[in-house]
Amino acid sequence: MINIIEATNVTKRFPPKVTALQNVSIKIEPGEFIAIIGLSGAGKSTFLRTINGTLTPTEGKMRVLDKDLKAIPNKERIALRRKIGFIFQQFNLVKQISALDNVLTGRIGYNPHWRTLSGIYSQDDINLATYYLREVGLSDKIEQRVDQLSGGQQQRVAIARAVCQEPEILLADEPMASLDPKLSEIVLQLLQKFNRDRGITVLVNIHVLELARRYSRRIIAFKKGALVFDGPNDKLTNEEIENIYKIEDNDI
């Protein structure tokens, strides 16, 4: 089986002296649901952004869907990113337009540039966007402006937009950070549903360890940019948890 994501000795540095990822090597198979844990600033978000090509590794190699992100031409990179959905902590929606219009932006990569500029979408795209809004439980909010929706509803619009891309990989960067516990559960249940029903590979940064253990079969952990744990959730010991979340004196 071809790994859907394969990082080999990936290091990412930011000037002047910040090392966000340190020599990270990992293989991820199609259809996995993986929780990523660690303190703020541990490298979790940087790792996701090297997967979708937003960031290029300073050293090492990142292969996604059997493509070397450093080696492929820009046209191929754009086509590849259509297959990678991204869900943001702060939703990244256009608040002044409807839920449907926001979800339709997930189809931009499949349409000619002139259609995108004109905001013209095919009936098939409209039907698909409507379908995914229903899938996330927002059938009664399709025409409503996003700025009139609650935070939990906005995050569900963002999930619908990401899956409307029909991705093979779904990356979620702390999607529950601004939500209460009940809404966090709803978001994770939706991600789990699309992973199970559509075989989408899901990687989600989770700041609540209990949720990471409950929803994922595999957990990976970062500390100071290094990958310090990778295994089944039931193999994560208390000693390892303490190491992952321990704040050193020089971190303060």
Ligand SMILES: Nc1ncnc2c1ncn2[C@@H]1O[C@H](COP(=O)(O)OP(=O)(O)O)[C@@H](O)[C@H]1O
Contents of the next structure:
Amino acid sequence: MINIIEATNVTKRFPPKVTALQNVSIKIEPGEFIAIIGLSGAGKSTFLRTINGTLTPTEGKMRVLDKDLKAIPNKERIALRRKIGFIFQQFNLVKQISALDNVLTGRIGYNPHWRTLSGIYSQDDINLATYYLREVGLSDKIEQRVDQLSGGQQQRVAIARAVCQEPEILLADEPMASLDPKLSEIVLQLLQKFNRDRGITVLVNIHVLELARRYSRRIIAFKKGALVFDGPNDKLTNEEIENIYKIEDNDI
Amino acid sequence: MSTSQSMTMPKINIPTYKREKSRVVRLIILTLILAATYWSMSGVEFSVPNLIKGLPFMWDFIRRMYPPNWSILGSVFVQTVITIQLALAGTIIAAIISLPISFLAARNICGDGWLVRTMTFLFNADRSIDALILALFFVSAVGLGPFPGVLALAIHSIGMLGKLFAEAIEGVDKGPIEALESVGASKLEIIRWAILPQAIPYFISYTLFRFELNIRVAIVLGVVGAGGIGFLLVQYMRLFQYQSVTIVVGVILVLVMGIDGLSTRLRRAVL
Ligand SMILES: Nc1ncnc2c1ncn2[C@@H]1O[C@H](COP(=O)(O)OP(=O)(O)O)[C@@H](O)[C@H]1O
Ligand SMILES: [Mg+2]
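Switching from the form predicted on its own: structure of the form predicted together with this ligand?
In what comes next, the whole complex appears, and the chain from above leads the way.
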């Protein structure tokens, strides 16, 4: 496997009139850390969702982990998702259950139904989940209900859930957008750490350009659904930045 | 000062404004209400003279309720327990049946198709059949006693609980569902980990509320033969033992208010 993700002429339309992705082609190698930038509505979230198969491209081909997402049956597509962690802007945790139970849902793809439905996970899974909770700095919050945690702590539970999947790819959709600057750094540092230590491929949507430049070598940019930049951080010129973030008159 | 100012004010031309609802419309509405009142009251032979004629009898009734016959308190207590059992059994059976089938009426689980519409219709239809009518049906099927009462309570409660449960399921935060989908969870696993933790407090709250209502219904079902404190009430009435009736009515009041208070407190604790 040379490319862990390979999009070929991917277009995603939301009828009747939105084209969220337009003819996007990109190759991503295992172990990369990629920041995705672009204005709100540019198609960043849609792009991540076509990678984990929760959205299907209208046209084009999406190969992820050597599987053509469009060609494989639904069951296989769902099974593939355990290899792809997803971190959300709003954390998307189950607030009424404990941090540990949330992280354990990351193990669902590895377990038979009787375990996942009864909630009787193996000791190995429990050990793994608590290990990752410690890794993100929540060793004293393991059994706490999530709705008693702060926003920054909740996002770290969500990160633990994603890495507890032992994924090959980690997709993060503006994971720091609902956090203050200092907590944003912590989130990005954790993503960076899992990328470096485990070789997990990380794609992260970042709307703050300065953070994107600081944490990733390769940057890709979307504008109105089209991929308008793909290259190393130092090739991103001021002119290009201006183009990416320019709001045209007919947008308003 | 203000008067002197208004005197010097220039005369302004005030145009006529026609209200949207004219006085004629108002008059028609008022007439209709009066007509409906008269029509319905004549139908039920409402008669003020008869009401006044009946007043001494009512007074006599109330007077004969005093002093309360405290000696029957023990047997009233036994029957109260039966009424509570009736309401509790009916509520629990209804909740157990409603729980799985309410998912079939939730749009976020089963889409917006014929299934959800059929289930919603069935719940509404069920709710509209009073427990008393159901009880008559079940009495003819399984005979007199508390059992047809429980069946009637359960079946009647399913409609309301099913509808409320479905609404609770539809009201859950979509974020956790999305997250569980991204993990590769199946539909059942999504229900187990994303929907149930959010919806269960509402399920409990609605079930407690239904239990409050079912206590009242169980008392009335007792009147028509399902046993319990309602049955005791008609018995004493038939025997003209009004001093015992006092105790029964008092216990009913305490029971209903007590259950309401308890249930309200529990519901506040779970939500
Ligand atoms: N489920 C959807 N249905 C319809 N339109 C959608 C949906 N999801 C996204 N869009 C539209 O697609 C475009 C791209 O959205 P998105 O990928 O969320 O952008 P970004 O994440 O860059 O802000 C927007 O115009 C958005 O309104
Ligand atoms: Mg987005």
